[in-house]
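Read the single chain below, which is given as structure tokens and is the form predicted alone.
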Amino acid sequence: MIHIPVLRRGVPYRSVEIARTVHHRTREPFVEISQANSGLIRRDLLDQETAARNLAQFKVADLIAICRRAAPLFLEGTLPLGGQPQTPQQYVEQLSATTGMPHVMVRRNMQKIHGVMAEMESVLTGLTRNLDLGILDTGHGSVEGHAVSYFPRGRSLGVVLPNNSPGVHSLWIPAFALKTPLILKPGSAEPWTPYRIVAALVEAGAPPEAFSLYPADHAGAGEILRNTGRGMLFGDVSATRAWGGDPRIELHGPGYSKVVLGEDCADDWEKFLDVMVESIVANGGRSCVNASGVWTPRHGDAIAAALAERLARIQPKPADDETAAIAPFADPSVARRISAMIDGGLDEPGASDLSAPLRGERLVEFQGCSYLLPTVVRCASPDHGMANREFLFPFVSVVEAPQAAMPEVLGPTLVVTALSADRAFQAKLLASPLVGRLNFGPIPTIRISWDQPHEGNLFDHLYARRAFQSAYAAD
């Protein structure tokens, strides 16, 4: 059986505490993962200066070059994993085995991660607003004739990672290029991606001590977030709520992303059906940037019916089928619980599952695995309990609301794809603090530009600008 160790400042460590993650289909133990208890994590984090000091010796340009060299290694190379070699195909199969994600989706996410590493200079240019990155090497410099100085807000970035999709790992990689050591807590079912990213970076010349990986329980995750200078947490509402008042922690919870039609485009909704479908279905509906709502001033019934017809064509496929569009749930009880939650929400008058007559049961078994089939819910009111929900499969609510009530009626939304050329409506969306990412026109919510901030800006999270003057001549 594969064994994945703890990494303590880049040094593998086999713990006496072992967790076994099962194959999602056979339910047989598939991988052993060494566990880091809270005491070990707390003790290791007493010294964060050594890794920060070693990484500070590199120029940002050198770290960007390391990322560029690591990109093809991650995508195509054979890399070490717990003392064994791991080929790209083994990575795909192993990740699929523990998460259920079809191979084709794993490979698409690999391309995303490859792209971020290969284009790291462009990513940082976007995050820093075209700052001369050499300023981070010296601590100060000049921008358009004005003296500037930046300093790190913390000595490391602690990241509590999810199981839902490998693509989210792209969000923490730029921290390495920004000279910040990483303290990572992998998801219990998805340790594969962070280990492979770290292995590729080290193979490309990164100092191993810049990376610590601590597979751990919730208590261990808490130690990481409490004891690192800056943090990043991926999780559901219950997981992120506890850290909502801590400005050190960047939270990545449900996105409640939406496609919104304006008054000027609502009558032409059929032209945008493909955009809606891609926004809902891409990556198996597992991402926070997947649309979980379509909001329109009219034609809600027709839009919901058309979406239900399109999504009803999606059926479970074998993991290695290149046309697979949905993933099974690695834990069948999660699928049962989600389906029951939806049914409970539909008991409230004013909402109906338009997919049910077309697809039959929502929860189905295929090759020994539990799937939730795509679901389209038509809500009669924005106030209905199902109007703003999100689940880990292709689920969407179709809601009618007047344009004048938007975006306030939408609530906090990670991504809005606004189908409207109305300049006044666009200006209202641009001014709203409720909207995280904003697309004007037929751009699927799932389509990400990695040189744009995702939820917050990682550079601003890691660095602060200080007032600075100097009476000495510039070097």
The other form holds:
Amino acid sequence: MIHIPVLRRGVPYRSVEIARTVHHRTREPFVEISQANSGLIRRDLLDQETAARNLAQFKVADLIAICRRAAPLFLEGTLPLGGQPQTPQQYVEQLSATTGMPHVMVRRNMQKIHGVMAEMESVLTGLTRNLDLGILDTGHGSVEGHAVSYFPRGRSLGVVLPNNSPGVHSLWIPAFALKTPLILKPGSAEPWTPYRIVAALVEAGAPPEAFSLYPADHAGAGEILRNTGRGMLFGDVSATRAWGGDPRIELHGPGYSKVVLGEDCADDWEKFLDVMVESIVANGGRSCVNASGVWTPRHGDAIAAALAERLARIQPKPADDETAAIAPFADPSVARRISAMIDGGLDEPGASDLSAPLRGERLVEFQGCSYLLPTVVRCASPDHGMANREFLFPFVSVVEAPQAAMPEVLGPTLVVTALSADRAFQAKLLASPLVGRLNFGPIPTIRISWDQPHEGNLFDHLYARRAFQSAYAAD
Amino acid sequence: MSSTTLAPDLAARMEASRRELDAWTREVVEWHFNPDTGTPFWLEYAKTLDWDPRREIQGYADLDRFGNFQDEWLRGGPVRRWVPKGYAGRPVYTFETGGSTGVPKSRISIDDFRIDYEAFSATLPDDAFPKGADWLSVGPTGPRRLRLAVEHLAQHRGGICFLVDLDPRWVIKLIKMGELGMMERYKQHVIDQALTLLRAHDNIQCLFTTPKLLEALCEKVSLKKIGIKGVFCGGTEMTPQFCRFATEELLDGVYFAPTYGNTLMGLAVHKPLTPENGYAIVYYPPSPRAMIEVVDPEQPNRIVGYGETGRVRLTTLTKEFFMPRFLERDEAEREEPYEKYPWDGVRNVRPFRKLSTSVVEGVY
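The form predicted together with the partner chain is what I need now, so please give it after the form predicted alone.
What follows is the whole complex; the chain from before opens it.
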């Protein structure tokens, strides 16, 4: 069986405490993952200075070059994994085995990660708003004649990672290029991607001590977030709530992303059906940027019926089928409980599952795996308990609400795709603190431009600007 | 080794220990159920039975007839119903377990903690816990038996015990309130006091503390350099990985004695930790004064096979306290007897696993 070790500043460590993650289909143990005890993590984190100092010796330009070299290695190379070689195809199959994600989706996510590494310079340019990156090497410089100085806000970035989709790993990679060592806690079912990214970067010349990976329990995750200067947490509502008051931690909770139609476009809703479907379904509905709501001033019934008809075509397919569009649940009990939760929500009058007559049962078995088939819920009111929900499969609520009530009625929303050319409505959306990412026009919520900030700007999270003056001549 | 291939001398010793256990069981039951010496709780309980424990309990296995001891019986008063008449007039302690919410469980004690810790003392190596050396105990005091027990252990070995208190009920409250920063500060407050004592008293060579406090102490100081020769560690769950980490990275050669004990049982002894057996933590109860067994959670009268996992069941058999067939909130693997302890042990005790029923909502 494959064994994945802890990485302590780049050095593999085999724990006597092993977690065994099962294959989603056979339920047989598939991989052994060494678990780091929280005391070990704490002790390692007493010295974050060495790795930070070593990484600081590289110029940002050098680190960008390492990322560029790592990109094809990640996508196409054979890289070490726990002392054994891992080909790209093995990576795809292994990730699929423990998460259920179809191969075609894994490959799309690989492309996404490849893109971020290959285009790191452009990513950093976007995040730093075109700052001369050499300023991060010297600590100070000049921008348009003004003295500037930036300093790192922590000696490392601790990241508690999720299982849902490998694409999210694109979010932390730029920290390496920004000279910040990474302390990662991989998800229990998805250690594959962070290990492969780190292996590619090290193979491309990154100092191994810049990367620590600590598979661990919740206590271990807490140690990482408490003891690193800056942190990033992917988690559900309760996990993120616990860290809500800590400005050191950037939170990535549920997205509640939405497609919103304005008064001027609502009558043309059929033109935007493809955008809605892609927003809901792409990546199997497993991303925080997938739409879980379509909000419109009118035609809610028709939109919901049309979406239900389109989504009912989606059926489970084998993991290696290139047209697979949904993933099974690695833990069948989770699928059962989510489906029961939705049924419970529908008991409240004022909502119905429009997919049910077209689709049959929501929870189905295919080749021994549990799937939740796409579900379109039509809610009569924005106040209904099912109007603003998000689940780990293609699920959408269609809700009618007057444009005047938006965006307040939407609640906090990671991505809004606003289908409206109404300047006044656009201005309201632009001014709203409730909207994380904003797309004007028919851009699927799932389409991400990585030079844009995502739930906070990583550069601002890692660096702060200080006032600076110097009486000495420039070097 | 399997139970079918035991060395003949071990088999004989197991048989002897079993005979001793059966005889001791009869003696303890006779004591607690005799109207002259008995415990008010058990004398009342006997009135509800249609059989006579003094006559019908002839061996340890017969204790199944009592069913499982209910922990609710230990919550609330009157606590004097647990004091055997045979000990009337003796000074009585009451020790508590748990209690972060609600009424804690109480157990009375007179000399048991001294007897248990003197027996445990005999298992400690003198080079690691030198006779005459002083001790530092950093951990729960208050209503817990641990404070008096560790202090007695030190005194029994000719030492004086310095104490730093930690209130675990407050720690649990801080965690429940999400006040993790405050919890860290409280821990640091405890560690600061411990460091002050360690630096001020050269003759402190032995340490008792909990796993978390041991980690925190070792973040600040090398115990070896400051003069500690042996660490007795307990109070909360320990994993094999923790024991390996402590041995390899925290202690720098200082002797490490992990223990499993609680107010209701007493103190178990551990088999030496070795890398060869994966730093498995194997404990043996202080038979015949207490027995730990591993039972099928669904049928608590069925003891699981060697190496199999089950729920930990505790039976305490002393003249101060009789507690038959108590189901702990722990699980473990059943471990074979061995030369030193020819009765069942338990491997890798940890909290009894409960199936998670929470649903993760949202995609992140």
